[in-house]
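Shown here is one chain on its own, the form predicted alone, set out as structure tokens.
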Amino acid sequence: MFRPAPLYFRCGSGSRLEDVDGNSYIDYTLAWGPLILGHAHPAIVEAIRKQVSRGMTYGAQHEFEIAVAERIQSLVPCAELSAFTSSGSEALQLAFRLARAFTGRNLILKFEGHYHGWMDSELISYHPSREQVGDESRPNVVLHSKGQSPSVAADLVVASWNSVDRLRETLERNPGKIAGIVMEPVLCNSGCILPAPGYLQAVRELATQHGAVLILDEVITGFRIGLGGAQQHFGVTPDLATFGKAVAGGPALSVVAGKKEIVGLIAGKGVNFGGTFNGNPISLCAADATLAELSHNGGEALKRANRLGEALRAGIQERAQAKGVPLIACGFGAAFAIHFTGRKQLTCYRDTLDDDGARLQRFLEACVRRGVYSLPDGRFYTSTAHTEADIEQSLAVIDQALEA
């Protein structure tokens, strides 16, 4: 992947980053997603300033845990109870443990191309090569990292995403064994691929039918696609959901939210969960401020961020089409990705194996040299700090980059 070097940043404000040489960039990376309100938002800065003067952490409960849990409960359909930790990887690890404890089963069913963290038990079949994937009806369980314990492969089952028939077949091959079904509701980590109409509803039905816990990994979609996450946007309520990135607007925080009879297992009912930095007041005061800003005026700021992102996504698609460049920009307004591909539609991870990665890297380099900074996999995130002027300037740069 293209990684512009050297790019050393010294400050950020609103939708912009400035490097050590004084060059300014319109930032669509948002630190890989957390900065939903942009850089150095005054409400977050002030909340953290006040909290620091009261203490960095207590090693005990505090008022912001209650305030943030109540805010999440008011916004997210599945959130009867919430638990806080620091990273998305930890949140998914807890969700897997809760699913296994609740069902008394062991296997977790996940999908090709979906990312649920870097830990051994999560980093399975994330970006397997064409040679590794195996038959689509029975995908191989592929480890992603050197040093990863091979024993974890026995605890996961892999399926192809966006196919109800493939999922049904996988569940029927493992009767009474699947503890949880986990997925990104929008496949953001492999090209921002949207679920097929009715697919999430069908997964919900199959999970219920087979007694499996449905886990939506909303680390990216949460508080980005809408205030209630993808589950509200698509009208599907999971048993558990994980959140991260945007929930605190920058500081490290992740959340497991869900049914009280499942999440409540950590409350002295046999499921161990701990961490010195879990729910620390610095992160939670930032989350309180972030969720308050996002919720203001019926969530208008977030809706605007999605409208601007959609204008950017559609503008890129239109410019590529006008120039005869084979490109798809797929996803939703505040999170989309660019694919240089001859395909007309992307439905699952395997479709992305046809992408022209070298062409994408040349395009990203042309953009960043002209002051538009996006993620090295072609992802663009928009924030509430982006403006119409940012979008217009970015499209002018992208037009030049497509020529280049």
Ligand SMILES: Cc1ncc(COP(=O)(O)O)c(C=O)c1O
Contents of the next structure:
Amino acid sequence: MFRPAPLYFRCGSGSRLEDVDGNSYIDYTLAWGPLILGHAHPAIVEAIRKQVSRGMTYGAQHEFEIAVAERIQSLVPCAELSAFTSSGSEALQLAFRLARAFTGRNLILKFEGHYHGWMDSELISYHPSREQVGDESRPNVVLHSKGQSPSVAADLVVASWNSVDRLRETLERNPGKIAGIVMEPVLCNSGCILPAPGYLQAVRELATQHGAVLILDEVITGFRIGLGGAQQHFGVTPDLATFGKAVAGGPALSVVAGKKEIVGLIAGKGVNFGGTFNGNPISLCAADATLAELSHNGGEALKRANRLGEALRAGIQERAQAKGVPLIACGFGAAFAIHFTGRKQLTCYRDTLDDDGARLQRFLEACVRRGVYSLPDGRFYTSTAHTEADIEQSLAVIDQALEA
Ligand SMILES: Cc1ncc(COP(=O)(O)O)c(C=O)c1O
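Having seen the form predicted alone, could you give me the form predicted in complex with the named molecule?
Below: every chain and molecule of the assembly, starting with the one above.
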């Protein structure tokens, strides 16, 4: 019944992972997001099996690129053109470059607590400490890693998220200088905080007013919150959007999609873009299979994954409340996170600085020992492979973990 924390996994199937000792776990990490159809989905396995025998990579264009670009175009509101990259970090690099080339400006405006990849130019003010953050009206630009080039800080401006006034002030302080405004439309990387009603619409208007390219980083929300991403869910169309993780259901693929006149700058119009593995047919055939599966029946499988996730989220919240445990479980169905906090509501990264991280770790340890595996920051992802039985079993385990 009680099992040690897993160190090594041997295989995955559907919603389950098995470790080298044969213990089974209900998997809510989904490899940090990609496995939207669960582990080893037959449609993806079959697509890859077929493609492998036709050659693993061509270093040239092929039919799956067209097929996947067309699928994305039909599903995602902003996607007039798509460019394929291999990781989310890389997709954001390209989006920043496109925004700078399109506007002829240099600064990228990002928000505190948002994650856009591990590279020097992106890894700014991700999880600054209370001592590092600075004044809320003018947050410090904080490097996140040892070895990061300090010069990148000059290329970014940081604002507090979910406040229209703070964004307006930041834009007004930098007239004609902001090339792009980038954000996670749901703040998944700081505990799945939702945008305030109307906030994304106001950001859209401000970006247009100030001539800045609006980039929605949908690496997590894409093909997860809904078929058309957060932009469709919240009704806000960006100029550019980045996708990754779920788009290929497991293999490495990411995408920059957006307006023709911006993405088209890579087509002989002066924006350099390369990458040996970008657009490789293994990743693209997996994306074609994943998007085909997700598109069946008007996206019913994804809606169900979101319903099951919402049942789990609400179930955790209710159980904590009944036991008098101060906890917020926030986010949307297929991606939510737990915060042990005395706060009633979370609206931005700074609110999470009051979270009881040690208590979260004890809780997650108690869950994993009982066979429920989630991300170390308290995030849970659901897939189309999860079942009602998984949710029931998980809630029974979580009940015990909350007691513990
Ligand atoms: C919102 C967001 N953007 C970008 C990235 C970077 O993607 P990758 O890890 O594929 O480089 C991540 C990764 O977790 C992410 O969550």
